[in-house]
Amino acid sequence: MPNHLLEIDDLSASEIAEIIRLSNVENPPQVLRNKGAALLFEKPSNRTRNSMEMAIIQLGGHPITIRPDEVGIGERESAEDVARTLSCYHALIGARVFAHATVDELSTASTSPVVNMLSDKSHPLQALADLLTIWEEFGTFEGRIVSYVGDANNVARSLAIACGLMGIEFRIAHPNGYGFSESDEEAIRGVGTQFSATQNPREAVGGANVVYTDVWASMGQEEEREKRLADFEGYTVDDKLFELSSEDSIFMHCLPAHPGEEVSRSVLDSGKSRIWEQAENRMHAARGFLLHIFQEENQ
């Protein structure tokens, strides 16, 4: 069976640890030599396209980025037939989509691994990059606390599950009505996450090693923007809030950021900010994951 990655808990803790190790391998083996990788984009992205294309190239492969109008998943052709077709040519299918159901449908028909490059439910590659950034900073996951301030979105969901898998405490602060669903919370607690939710950002951030946030209105939520700006008033990660975190704390954000909304410019540009290391780690973590699955396949 192909090694699909649709959510971060498709990987075990030991596999994640191995991917983190492989992310730092210099001169990695060319496990994708003479192989193609199809990268389907329903949603545009700066970091996802560049990190995935470069990770594939660094492993000897040839990435082909496909725009939504070139395929028309669910309109010109079903997701299953797209997957069957692309599997004829490519060793890997990556998909950055609106609905998580699309990556599920691709994975049921593909004979090549399908990698979720983002869906409305999850963002596993971002979670791997986040874990790599935390590991590089602290050298351990044990005893670490991640505090997420903002909407309980796809990024937060995958990060919370990833934290649970690796033994990191996860806290979230969000306004009323913007928390995890019951099923999401069940998935988070199901991997053993030490989890807490509050509507008080100060409570969540106090003593945390990592303070993390994301935009309040994601792509596809533009019509909700004004309401969200009002609802999230008081949830900006500014200097006053960040000062409540631990002495060794760092700030993280999956980008792009909206300075003055979810985070102040002073925190973004501070010496504690690791946003650019985190962005670079999107490439290293993706390469580590691909090396993990294709090295295993070639053994």
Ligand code: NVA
Contents of the next structure:
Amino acid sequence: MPNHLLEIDDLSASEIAEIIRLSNVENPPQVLRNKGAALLFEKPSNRTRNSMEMAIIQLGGHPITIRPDEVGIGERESAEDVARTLSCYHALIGARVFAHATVDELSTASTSPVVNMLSDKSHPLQALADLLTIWEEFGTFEGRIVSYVGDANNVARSLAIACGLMGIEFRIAHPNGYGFSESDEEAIRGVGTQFSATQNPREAVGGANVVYTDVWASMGQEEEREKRLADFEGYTVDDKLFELSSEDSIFMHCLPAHPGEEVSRSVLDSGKSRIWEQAENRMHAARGFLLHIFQEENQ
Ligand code: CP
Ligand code: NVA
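Starting from the form predicted on its own above, please write out the structure of the form predicted together with the ligand.
First the chain shown before, then all remaining chains and molecules of the complex.
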């Protein structure tokens, strides 16, 4: 141990393929029996908290969810001291944080694996569930096209890198000023991603197998909400835009969604929407990941 997961490219393509296989193992070995897992949250969560808690329980472990006021990372004590303390008791530390630097700091001091459960930069557990959903739909990755319409945020970054690792083309359409930073683009291209960016959603979505979007204002950007609503006008994934995608296409969204903003209610609820499969896959993919990192230790 440690086997930290701070961004999806902490895993190789073959490890991701193995995690996808492990996500479907029935009656999984109880690799976390008598072990604890500390799950720290600086921000709200529905899917991540519940899917992680249940995945840990399904592997025989005991999750302890910790709210921000209980530990006060960097306020009551430093991130490093929080990690040193929690790794005395727990086989795993999960953390949902505002600043990505916090998961870096936790990981430098922890003797247990640290899993990023969402930072301002990345959301690797979401990307694993997204890949599992794409795999279940198409049975293949190579040559598929994922088109993301919206803000080049944490979810988009991890998804883009995940796609590149698995041979999926990744396109993004975003308004001026809401694209990836140079270093993000370097990280995305660095894993060999076939990547393109445009300000024209129609161009990005044409012929895509997956049309993906996420909220325009992420947690921590609430005060920018009004400006963002105006800046993203014309970027809603509605029926007219979605129709341009491939015949076999599906719609994906990490959730929570804001119907009428980044996506229309009709697309969210359409027969091509896979949002609930994705949400359920958060648990299966998390369990697959935990099996992957803990099974060797138990052998
Ligand atoms: N997709 C996702 O991470 O959802 P939560 O914010 O509800 O955990
Ligand atoms: N980009 C969103 C994802 C929520 C799961 C956020 O960071 O708030």
